[in-house]
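Consider the single chain below, provided in structure tokens and representing the form predicted on its own.
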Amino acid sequence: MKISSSLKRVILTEFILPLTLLIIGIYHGLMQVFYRAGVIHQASVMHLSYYQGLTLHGVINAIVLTTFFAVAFGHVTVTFYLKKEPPKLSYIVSLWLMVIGTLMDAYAMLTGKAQALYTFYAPLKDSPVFYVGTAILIIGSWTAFFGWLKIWFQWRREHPRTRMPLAILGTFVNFIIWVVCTLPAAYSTIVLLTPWSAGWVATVNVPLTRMLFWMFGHALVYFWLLPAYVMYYTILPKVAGSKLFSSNAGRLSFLLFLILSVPVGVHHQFSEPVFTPGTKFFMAILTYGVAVPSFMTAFNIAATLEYAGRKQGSKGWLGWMLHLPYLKSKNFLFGYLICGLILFIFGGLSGIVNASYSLNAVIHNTAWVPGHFHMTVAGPVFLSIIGMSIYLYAKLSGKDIKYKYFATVVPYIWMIGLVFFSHGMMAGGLMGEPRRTNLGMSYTNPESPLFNNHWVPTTTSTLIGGIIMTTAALLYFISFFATVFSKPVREQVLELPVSEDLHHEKPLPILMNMKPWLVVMFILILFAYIPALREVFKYSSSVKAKYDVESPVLIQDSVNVKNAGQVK
């Protein structure tokens, strides 16, 4: 279908400037490994310290690509289903708010004024321009789906007997979910962070930001990956020549994300001491709750690939994953969504050991959580991003992809690197190894006193994929902006892949029906916590506790060390 040329530019927009910035994010994802790994021996490069860039690393890439994209995709799914722009004011004033927050928290990050990581909870302080920025961002792609909602409401009435299509219902659960849970991070960064940021108020209750931020932090998770999921039902199918096996377990899937995504976030303070063990506990329970779409997506998208490959003949149990289109350029997405999927299998597994209390407690903080978080946000988020990146910038601009086969296998030498690195990442956490640490100035300096050389193979499995992956990502940047400075050869058009149902299946009310499991999902935010909250306000108090951003020791305590130090 054709769109107006100004929902065409915005939408553009938001490709472009996201992967252009990722330009940032990846090089200094490959700083990182060569930190970790011991090839730097320093606290900095080129000015930009480790921390300055290890928080560019995680905000550009899991805050600003992922929502940008999200806010992208959202307008292509909402125009293309049902077939009505939304309104233009929502698209334009979104798009501002969203670029003039990003270009606010890059001014604090680049200048070393925000350096306390994409975890922007309490005791580490950044500006209060990073805080504004960060929220300004957020608002902006509320804006987009407030305008996504009114054309629903129009579409509703004008056929109230069809069922609301697949991919919007993927597209309303992320975008509920997203609502729902960066107004804690909201009201967190406004609210708390900026007035103590800013020196108006001299305390901050520590754990209170860290809750807040978690409520945000882990639903943000199934913000990255929904879109995915979106694909993976509506979009895969069709490039791997297939009919989905169950329409109904999909609408099933999303829903059950709605009600379990939000109230699980504590399940990254299973060490913090102001939770009680009751409360740690049902937020476990709900965690391996999350777990059952995912399965049932795998079961699901399994079975449609099957299909497949016994279509092309295929024979045995397993034969058909030899009948995939692999390595076609001519059907170059597939590649892009089979190996996130794939990737997406152990980010998974590896996500059910961190939900465990005790598991949880032999490899809390340390390298095995990027190594499992990377196999998912850099697994099956990244690459469907990037890979529906392209593929809708060439439709929409009009223009051929350019170094066609660079696009092709890039999905597949990203995967080999993210195995090296995750691997690396998450053997060594079972060693010890901390995560966020620059090893290079310590632990992986043969001239420390603390170089532990357990920790080499595993941070040089990490250099080597990160390597391999900073590689793939050059070969995509090269056959993206090639066809962006193309010119066009052809119409330009919104077209996406549409799926077809392998079975007629009986639509189900409980399915058709948001309401109530709307209703569900804040029982649940509100038994998960209210007892949350009510522990944070009885064991915990606000401090005035400031922290240097390169250690964790108060400043007054390094003070008043250095004087014991001058006085002795």
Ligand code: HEM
The other form holds:
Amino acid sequence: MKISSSLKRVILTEFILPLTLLIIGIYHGLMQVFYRAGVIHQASVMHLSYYQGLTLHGVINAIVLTTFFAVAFGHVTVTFYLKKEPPKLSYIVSLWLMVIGTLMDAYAMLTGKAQALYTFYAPLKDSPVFYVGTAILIIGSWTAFFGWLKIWFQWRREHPRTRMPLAILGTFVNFIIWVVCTLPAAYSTIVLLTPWSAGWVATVNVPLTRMLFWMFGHALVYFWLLPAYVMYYTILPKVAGSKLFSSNAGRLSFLLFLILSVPVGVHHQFSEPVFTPGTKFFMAILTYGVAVPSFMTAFNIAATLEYAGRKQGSKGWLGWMLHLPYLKSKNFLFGYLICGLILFIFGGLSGIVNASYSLNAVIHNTAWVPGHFHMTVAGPVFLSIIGMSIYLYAKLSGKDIKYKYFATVVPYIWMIGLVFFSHGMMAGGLMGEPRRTNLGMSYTNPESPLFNNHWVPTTTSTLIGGIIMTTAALLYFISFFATVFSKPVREQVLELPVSEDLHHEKPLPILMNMKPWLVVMFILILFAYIPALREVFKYSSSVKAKYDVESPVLIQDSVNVKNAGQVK
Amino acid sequence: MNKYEIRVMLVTGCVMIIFLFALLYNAFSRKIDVPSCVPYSKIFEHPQLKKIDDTTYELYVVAQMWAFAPDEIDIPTGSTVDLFLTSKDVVHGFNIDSKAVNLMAVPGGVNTATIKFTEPGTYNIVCHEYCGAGHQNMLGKFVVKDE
Ligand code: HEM
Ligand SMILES: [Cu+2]
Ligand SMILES: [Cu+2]
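Would you mind giving the form predicted together with the ligand, to go alongside the form predicted on its own above?
And the full complex, kicking off with our chain again.
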């Protein structure tokens, strides 16, 4: 379909801007594996320290890129499936807010005013510019969603008898989760951290900020993932030459994500004080619950792919795996989706280990954790983002993809690199190798008294993997930016591959109405977080603490000098 | 929904339930559990090792930028240590080598766990939460010796 040039420009910007920043993000990924493998024994390279680089890596790759893409892809699915454009005001304002927020964050990170990593744990202090910038970025993404809601209600009035398209359900579920989970994060950054960072209040309740962060933080990972799920359910069947096995099951898994994504945040806090084991166990149960929609998706997509393979004449139980359209440049999207899926099997299984309550003590905050989540966020999430970005960019700008063979092999190279990367990280993690640590300065420096030779082979495997992944990323950048700088050669259209259903399924009423699910979502959130919040206030206390990453001395500002006598 | 689909959901559900029971079994029968907490109080900001009886110790560890206090803890083999952990400044980590005792030191909160040392040796304590520029040097240790 044709779309207005203003909407088109907004969507294209939402691809180009984060992918340009991603160059910085990938560069720091590569640097991290060099430091960690003990190739670099320094605090910083080119005036950016390891931890500043890690902050940039986390914020750009996992917050900026993912949020921009979720919004751009949301514009695409909503416009395409409802055949209506969102209100111009909403998408323009949304883009501006997201750009301003991103620039504020970039400024704070590059000047060293924010280097407390992407989780910004107090009482390490970031500049208020960073807290406010992040909040503005998030509010920008909400604005886009409000625009979609408006045209959705119009559409429903005009099509009272048509089912909500699956892609729209996925997108809306995702943004409902997003709006709900960003509220605690917004409260924490704007109400608690900004005044504290600006020096208007002296104390902060650290456990409270952490609990609020993780109410957001776990749902964040589903916000990364659900656009990829939308592609698995509505695009992959088509590009695989198949039909979706069951769209009802697809609906059910989206709705299960809706109710279970938020009330599980404490599973990131099994090792922390302030929550009782009972609260921790309750959230472990709910987290196991989220495994169900993921297993359902695995089954549904595998059945879909099996059908594709059988159509090509495959034999035996697993023969269909060999009859899929791998490495076909006409069909390059398939590679991005299938490689992501393969990685996600291992990402998901290692995730169950993390979620397993007391078992978590073996791996918490070790290198295992980034080993695990690069198979999710740098697996299906990242691959589907970059694959879809170049696909839609070419369609919307009417250009040919340049160096298409590069674009075709990228996901396979990336997947191979990630195998070495995650193997090294996870093996190291099982031997206690810490994450978020410039190992090259101490643990992997033979000159240091802290040297630990067990972590040399593991970090070396990570290094090899990181180099292969960076190579894949470079090929992608060449293809993407060569396309961006080329001339349009055909009509500019908004187009998505559209999958059909394999079976005619009766619509189940419970899957057609979102309201009961929203109610259950809120009840579960209350059940999970009212006890958690009470425990925070029972077991913890605010402290007068505010520190710069460079110095163990309390930052003095006017309030804490004035009130020095009163604050306990 | 198709019958295989329903079976997959049931099997997934059963597997998760088996896992949950395994966790409960460990928590109640083998005393392998997540750390617990006590209400915060300033007392815990004073590092000390108290001997309760021949085999039991009470240990207060305070994490700060960029060392643990005490940073070396000597105890005899066979001791049981009741650990109370907090932080004086920012958030730190506390992961004991080959012990699966893995805690966060959070200012304003007190983490507790019980550790039994049955084998002599040196057990490193790695800070595994980013705590500022010196984070990669933050290492403590337990030295467990036969008496
Ligand atoms: C060339 C590719 C990449 C390499 C070599 C790489 C490497 C690394 C390494 C070594 C770490 C752990 C550092 C530490 O804990 O000390 C890390 C953390 C991380 N990476 Fe990557 N990465 C790559 C791509 C990505 C991508 C594509 C994403 C997401 C879309 C991503 C998201 C993250 C996140 C969220 C963290 C955690 C940051 C933190 O702990 O604060 N990475 N990366
Ligand atoms: Cu989580
Ligand atoms: Cu540390």
